[in-house]
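Take a look at this single chain, the form predicted alone, given in structure tokens.
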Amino acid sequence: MDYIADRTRCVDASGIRRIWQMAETMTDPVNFSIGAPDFPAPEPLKKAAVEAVSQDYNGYTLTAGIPELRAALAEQINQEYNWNNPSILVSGGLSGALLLGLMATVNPGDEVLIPDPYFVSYRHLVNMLNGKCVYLDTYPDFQLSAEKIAEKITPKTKLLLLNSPANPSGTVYSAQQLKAVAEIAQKHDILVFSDEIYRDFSYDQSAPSIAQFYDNTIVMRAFSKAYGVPGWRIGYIAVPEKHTDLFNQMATVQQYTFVCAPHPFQRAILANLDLDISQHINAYREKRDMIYDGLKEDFGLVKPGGAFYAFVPAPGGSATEFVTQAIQNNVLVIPGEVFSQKDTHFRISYATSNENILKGIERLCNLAKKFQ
């Protein structure tokens, strides 16, 4: 008998897991692959979590947060997009948020918009709830066409998937992009998922969101990448007053999975919502700018506006292949198709010391050179 649940073999890992059996051999190693931040949890943070836990805040939560944390963050939205009443759920970090989202919509045969390059798991979720993935091509820049989106379309489709700033090419949509796409959405009454976990990394100009122009949106954020505390899993959607129904069973699916997000962080986060963290995002501005300079001329990159990561044109226009090399180099990097239904690019993450920037930018330009 077949014990393995037919949605769980749409999800191939294969690709990641050759990429890792490779980087085990690697010596001085430059790793270019960990989306995660490279600097510590603020100290005020962490000591707020001490304390959260010294204070026995260890139980479970309602399943939606704590409704001090809720309130602020219904606040803030507020504020920004002059929501009445907008519905917080604090999720399991961004990815819950996702899949909960997600459960909530999605039924078999609805079509998911996606713009390509996308966040890995976008794909594997949509493909596991029998749902089907449209692909919308955004080479050779990575910008969003309200007119590609049009084309699209069809009586199935139910959701677009944005993500700005974005994993894994770093673009900022414009707000002229977003509002273009708003109108499109709105004439066909399409419900966008916003997922914003990297709105704080964005270098030349404020990231702006689709909700300032279009209301049948659901808005994800966490504090992962910001508060350099991805392990924490602490993450929020939030619900415009109009899909109040939509909110509840979001929360009834979180009831019956994740139950609640982790207690303690909760509050630490709380007593911190007005961190400041300038000087970490002036850190990756610098880096992003190394990043640029260093590889524009061998590789033709697009200047990434955000995130902390790269999409590197592929010398030869085979990234599996020019991966392949660059572990060889003893650096580690993630081919496009990862990230893509195309295999023409690979992921640079420079969450990583300047010192390790500077020495994987000279091994991959040497590599490139090889190509040419």
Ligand code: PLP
Given for the second form:
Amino acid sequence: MDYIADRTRCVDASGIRRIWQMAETMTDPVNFSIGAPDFPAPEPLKKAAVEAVSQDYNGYTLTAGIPELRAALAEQINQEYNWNNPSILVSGGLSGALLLGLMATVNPGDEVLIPDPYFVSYRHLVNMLNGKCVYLDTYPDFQLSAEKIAEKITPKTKLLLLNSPANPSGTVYSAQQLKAVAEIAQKHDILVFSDEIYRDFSYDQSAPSIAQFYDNTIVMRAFSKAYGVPGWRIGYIAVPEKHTDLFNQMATVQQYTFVCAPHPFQRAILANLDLDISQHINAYREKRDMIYDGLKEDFGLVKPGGAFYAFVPAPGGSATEFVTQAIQNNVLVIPGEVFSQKDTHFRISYATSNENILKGIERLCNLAKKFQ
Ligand code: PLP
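Structure of the form predicted in complex with the ligand, given the form predicted alone:
The next block holds the full complex; its first chain is the one shown before.
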């Protein structure tokens, strides 16, 4: 008897697994592979979590989260996007939000538009639900155009997954671009998921959201990156009033899967919604500049506007080949094939110390020169 369900067979983790295996052989590595901030959670947040646990906030919450937190987040969304009465569901991080959103919308065969390169889970979640990933090639500048989207729309297109600032490219879409995308989505009645997990990490302008222009958008956010708490598993989904039915379906899925987001951490976030993280953002802007300035000559990369990644063309053209050599030179980066249908670029996460960044730049540039 084969006990494994077909839906999991279509998930291939071999690319990244191979990299981790190679990484085990590294000595004195510069690790540019981590998709999480390198700063600790702020003290008041930690204190609030400890207090919540000792004050016995350890039971279930309502499925959609504690009402005070939902109300505060709804108010924030209302102010930012001018959405009247949005519904908020507090989720298990952004991954939880994605799973609930996709479970509630994707039928087998439904087409989901995904700008390529993409956050790796999008592809696997859609595949597991028997949806069809339709990739929008955004190379070489990783910008999105309404024309590219229009070319890929069919009667089966249901959803567009947007992520800005983006993983792995660091791209921040402009308001103008998002307006054009909103128009085409409107014309074809396409629902948009806006993954805003890196919204605070935007270095040259505040990151616009398509939600400002298009109310057929489901906004997904999380505290994982901005508050340095990826292990807390707290995120949220904001749903416009006209999609209350959809919100209810997502809540039903949560009821029978995650049940609720972790209660003490919901309390801690509620007590700290206005944390000032500008110090960290300024430090990350500096890291972005160091990476861009350090690599632009040898690699000719696009300047990332946000998140904490750069997506860099691989000298020689094969990312897997370049990454293998980078690992032999004690720099851990991830080949583009993990995030893309192509394997021409590699991802750097610069969420590490400035000292490591300088060391990594030197090693990568020395290696690039061998390809010239
Ligand atoms: N979306 C994007 C674009 C991400 O980069 C990540 C994490 O790296 C997630 C979602 C998942 O975030 P979480 O840890 O909150 O589930």
